[in-house]
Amino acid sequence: MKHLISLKDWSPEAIFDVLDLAVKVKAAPEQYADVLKQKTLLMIFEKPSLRTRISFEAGMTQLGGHAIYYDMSTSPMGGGKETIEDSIKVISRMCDLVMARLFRHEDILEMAQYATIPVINALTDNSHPCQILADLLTVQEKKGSLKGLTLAYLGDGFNNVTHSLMYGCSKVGMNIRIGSPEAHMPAVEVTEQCVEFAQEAGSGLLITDDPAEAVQGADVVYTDSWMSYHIPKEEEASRIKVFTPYQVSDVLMEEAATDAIFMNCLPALRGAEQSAGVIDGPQSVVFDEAENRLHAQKAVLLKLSGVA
C-alpha cells in the first residue's frame, strides 16, 4: 500500500482497512490530532477543485501536519520546462507524501514510478479513488455493510468516476450496475477485470443502456455531471441531448428500493444529471458523501504514512 492510484491495483483487505480507520478517526479526532506532526504533504493541482483541495488540506492540519499547495500552471514541471522525473525526485527528498489531480493518468504512473514517498491520486481522467473511498464510507454508514448491496450508477460510463465506482464496488462485494448510453459505455478493460474482481468477491456486474434496468430495486443510485472537466463546452448540447434519458429523476428513483439513497460526487446542476427534487430531496445523502472525502482521505494519509 505504498500508493493510491487506483482501486484496482488494492486488495479489498486494504480497502477495508482505510474504511474501518476512516470510521475511527472521524468518531475520534482528538486521537489522531498530531500523529503526522512535522510531515508535510505536497498538492499538486492541474485540474481545479474544490472539495479536494479543502478535504487534504484540511485533513493534515487536523493530523498535525502540513500541507503546500502546487499550482502547476505556474510551475516548472507544468510548463515543461522540468520533467515529472526530476520534479518528483526533488520533491521526494523534501516532502512526506504527494498527491496530484491531472488530467493524463499516465503522469500520476511515472509519478509513482520515481517517487520515494507515497503518491495519491486525487483524480485523473482515467481514475478517482479518493471519491470512491468517501462514497463506499458513505454507504456503509447509511446502510450499516456493503457486501451485496447494488449500486445503480447513471450517466457517462466511460469517465473516471464511473471506472472507480466499478473497481471499488466490485472489490467490496458490491453489485454494480452502469446504465449509459450505447456511445458512452465503460472502457472494455475496465469491464473485464471488474467481472473478474466481482466474481471472487460473489457480486455481479451490469452495463445497460436501459436506466430502469440499472435502477430497478437499487439500494444506492449515483449519478456525475455529464460535462467532466476535460470535456469541450462546445460539446455541451450534444451531451445534454445524448444524457437527458439517463436524468436521475422523482420518477426514476421511483424503480429504486424504497429506502435507496441518492449520491452525486458534486458539482451537480439540477435540472441535469439528477433534479432538484431528487438532489435537495430526503434520499439524498450528497454532503454526507461530501463530508467525507475528508474522513476517508485523513484515514489514507495515516496509511501511507505507515503510522496507522
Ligand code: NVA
Second form
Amino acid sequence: MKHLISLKDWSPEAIFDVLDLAVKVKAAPEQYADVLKQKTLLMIFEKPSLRTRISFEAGMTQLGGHAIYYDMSTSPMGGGKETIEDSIKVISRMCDLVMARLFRHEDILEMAQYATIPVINALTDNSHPCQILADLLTVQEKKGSLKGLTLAYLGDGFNNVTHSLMYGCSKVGMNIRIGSPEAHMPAVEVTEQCVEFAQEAGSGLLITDDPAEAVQGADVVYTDSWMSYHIPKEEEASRIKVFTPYQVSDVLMEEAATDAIFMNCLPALRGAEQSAGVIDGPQSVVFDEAENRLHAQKAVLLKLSGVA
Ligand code: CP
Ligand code: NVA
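Form predicted alone already given; the form predicted in complex with norvaline follows:
And the full complex, kicking off with our chain again.
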C-alpha cells in the first residue's frame, strides 16, 4: 500500500482496513490531531475541484500537518519546461506525501514510478479511487455492511468514477450493475478485471443498456455528471440527448428497493443526471457522501504515512 493510484491494485483487506480506520478517525478525530505533525502534503491540480481540494487540505490540518495547493497552470511541470520525472524527484525531497488531480492517467503512473513518497490519485480521466473509498464508507454507514448489497450506476459508463466504483464494489463483494448507452460502456479492460474480482469476492457484475434492468431492486442508486471535467463543451448537446434515458428520475428511482439510497459524487446538475426530486429527496445521501471524503482520506493519509 505504498500509493493509492487505483483500487485495482488494492486488496479487499487493504480496502476494509482503511474503511475501519476511517470509522475510527470519524468517531474520535481528536485522537489523530497530531499524528502528521510537521508533515507536508503537496496537492497538484490540473483540473478544478471543490470537495477534493478542501477535504485534503482540511484533513491535513486536522491531522496536525500542512497542505500546499499547487496549480499546474502556474507550474513548469508537464508544460514542456520540466519533466514529470524531475519534478516528482524534487517534490519527494521536500514533501512527505503528494496527491494529484490530472487529465492523463499515464502521468500519475509516471509520478508513482519516480516518487520516493506516497502518491495519491485525486482523479484522472481514468479513475477516482478516493471518491470510492468515501462512497463505500457511506454505504457501510447507511446499510450496516457492504457484502451482498447491489449498487446500480446509471449514466456515463466510460467514466473515472464508474471504473473506480466497479473496482471498489467488486473487491468488497458488492454486486454492481452499470446502465449506460451502448457507445458509453465502461472500458473493456476494467470490465474484464472486475468480472474476476467479483468472482473472487462472490458477487456479480452486470452491464446493460437498459436503465430499468440496472436499477431493479438495487440497494444503492448512483450517478455522476454527464459532462466530466475533461469532456469538451461542444459535446454537451449530443451527450444530453444520449444520456437522458439514463437520468435517475423519480420514476426510475421507484424501481430500486424501497429503502434504496441515492448517491452522486458531486458536482451535480438537477434535471440532468438526476431529477431535483431525487437528489433533494429523502433517499439522497449526497452530503453525507461528500463529508466522508474528509474522513476516508484522513485514513488514507495515515495508512500511506505508515502511522496507523
Ligand atoms: N467529487 C469530487 O471529486 O468533487 P470535486 O471535483 O469538487 O473535487
Ligand atoms: N466524472 C467526474 C467526477 C467529478 C468529481 C469528472 O471527471 O468530472
